[in-house]
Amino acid sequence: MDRDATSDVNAPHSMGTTIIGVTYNGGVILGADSRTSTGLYVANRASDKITQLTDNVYICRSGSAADSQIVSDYVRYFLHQHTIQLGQPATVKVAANLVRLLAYNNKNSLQTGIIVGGWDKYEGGKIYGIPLGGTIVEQPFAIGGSGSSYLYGFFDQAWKDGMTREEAEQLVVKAVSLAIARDGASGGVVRTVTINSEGVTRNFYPGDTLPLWHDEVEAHGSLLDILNASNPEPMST
């Protein structure tokens, strides 16, 4: 039977993805790729999967794009009310448990896995993994999405306690680039968010600056090469 050419275009948006949260000595770093797909069709190659909940708490979203977005919207609203009532920012644990409550109570409807990361003055930098079903696990690092299956052994070997900010940033970027090399549902660019006592810092790593791994071939004669050339020539047919 021939495959319907529009079946992928009309499929639900899914963030078959790679998301990572890592603690370091002083805070946390969240990282993610940027590919959003509908079936085999890439719907968005530069999406932002790291979403702000409060000034000091962010989440990484995977699974159904619609489900993860509505969960983050609800939790952001509840945390805003919580902050008004208490007169101080919500802790990372409170934010993570709100995500867990929504995910667990709607576990038969939601198809999303989430990593919550942030910093607060009581416990410092914290990472919580909330996979499908609504379980909550506090971890020194958490990985999720379709690309995570390629990274468990790597993190067992590469992660260490008490990393510096620079070491943690390099680890996250390297891990996401490794997943992009192996996982067809991960791709695009790498985005990171660093959260510590000084605030939040976002970083962006374009795809052409990421390291190449085994079996990957550097692109030649691509559209970007032609546009960047001093005397561009028409593409050959």
Given for the second form:
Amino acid sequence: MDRDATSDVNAPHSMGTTIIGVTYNGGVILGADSRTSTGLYVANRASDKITQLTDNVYICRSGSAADSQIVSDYVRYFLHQHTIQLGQPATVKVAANLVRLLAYNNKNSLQTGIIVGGWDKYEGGKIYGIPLGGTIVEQPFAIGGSGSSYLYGFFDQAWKDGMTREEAEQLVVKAVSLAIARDGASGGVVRTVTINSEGVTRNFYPGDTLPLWHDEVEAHGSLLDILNASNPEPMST
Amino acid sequence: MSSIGTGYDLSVTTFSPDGRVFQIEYAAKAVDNSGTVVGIKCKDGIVIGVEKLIASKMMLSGSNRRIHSVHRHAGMGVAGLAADGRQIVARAKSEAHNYESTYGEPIPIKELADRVASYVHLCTLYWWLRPFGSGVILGGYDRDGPQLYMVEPSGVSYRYFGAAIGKGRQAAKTEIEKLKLSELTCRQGVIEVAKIIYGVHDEAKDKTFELEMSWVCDESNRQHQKVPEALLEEAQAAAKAALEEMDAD
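Switch from the form predicted on its own, shown above, to the form predicted in complex with the partner chain and output its structure.
Full complex below, order starting with the chain above.
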């Protein structure tokens, strides 16, 4: 009973996940939660699901951790060679196409949904969604992972074209935190990566900086906080 | 700089004592003896023109095409041995297709030129292959604008503002240098190329010829296509008039 897929710590790691990519006026912002689960066990509560492919292209990974890592390794390798051959940075479209060729041609073996986002000098900021079967869709914003189910309605209402960088970042963080509140397979911290003509910026939002939604209870620190408090009685707050 | 390479010219894998590979130089002669091919880069695109020497009056006009589309956005004009040129075009088409299938975008012209040049060069490396007896002028329009490349039988490839190969290349290059290419549109460029080709055609040595022209420019929607009939006729008329003017002097 203890060796079934829900509680065996050696079972395949899956990133329940909430991943998001949005374009804004000048670039793109990629966002993700940080929970990697094996069944009910959280294998990594601070994972980084936003992976670099080139200086100007990053991807958000969801689904099987192994599958998404392998795909990103291959595409990084191909893009590197392509960049050398071309003599200039690869475009986001090319990166996305390489991802989808792998996803489509190996659809029977892979289980990973990927969002490709980046900036190049020809098209500016672009987001491409590549869900399970290997379709490629260029979108002004994309959402993926188990937590994204809870965000479709939210984005329908909250998404606007031509947002500023700050607006877009707040939108992404809000969305991921909403998904974390409802999806058991998403949690931890919110990470964002902003890519534009000037370069790449990473941001990190720890769990306690995220807003609390309906019915959510305030997080407590560790037991040490209680011991160091003036009134070291457990369960006193 | 022609010299006889007796003893060192039997194989493409043999160097002469002064560091030349004669087989490649002989291959280049095949190109030099063919009808002239001219290519120019105007401010809004590329124009390619070919002096098609007509071997027999029985040939249908418009046949024996020397300019081929490699992809929607690129084409090449071929000089030298026609069958060899056909192979180069086939390879270029294949490279362009494969690139687009893999990378999801039309092949950048620079990349296409590199691949064609690599292929041509490949055939100069092995004793069991002979070099291509043709050179090509490759013109295309990609996201970095219009570009013109020339690939020689040795496998060398350079980017040009204007290029010419074949019999009348020296005279053609002189004429091209007189043009202010950065100010010409392709429409004007077509007329100029026609004039150049009519100008370098040697009436005495060669029989009649047919003019074949293509362009890829903003006006053609960045697609490589034959120059439209009307413009072609206009260009031919202008070229013939220019010739008579010269003769009249």
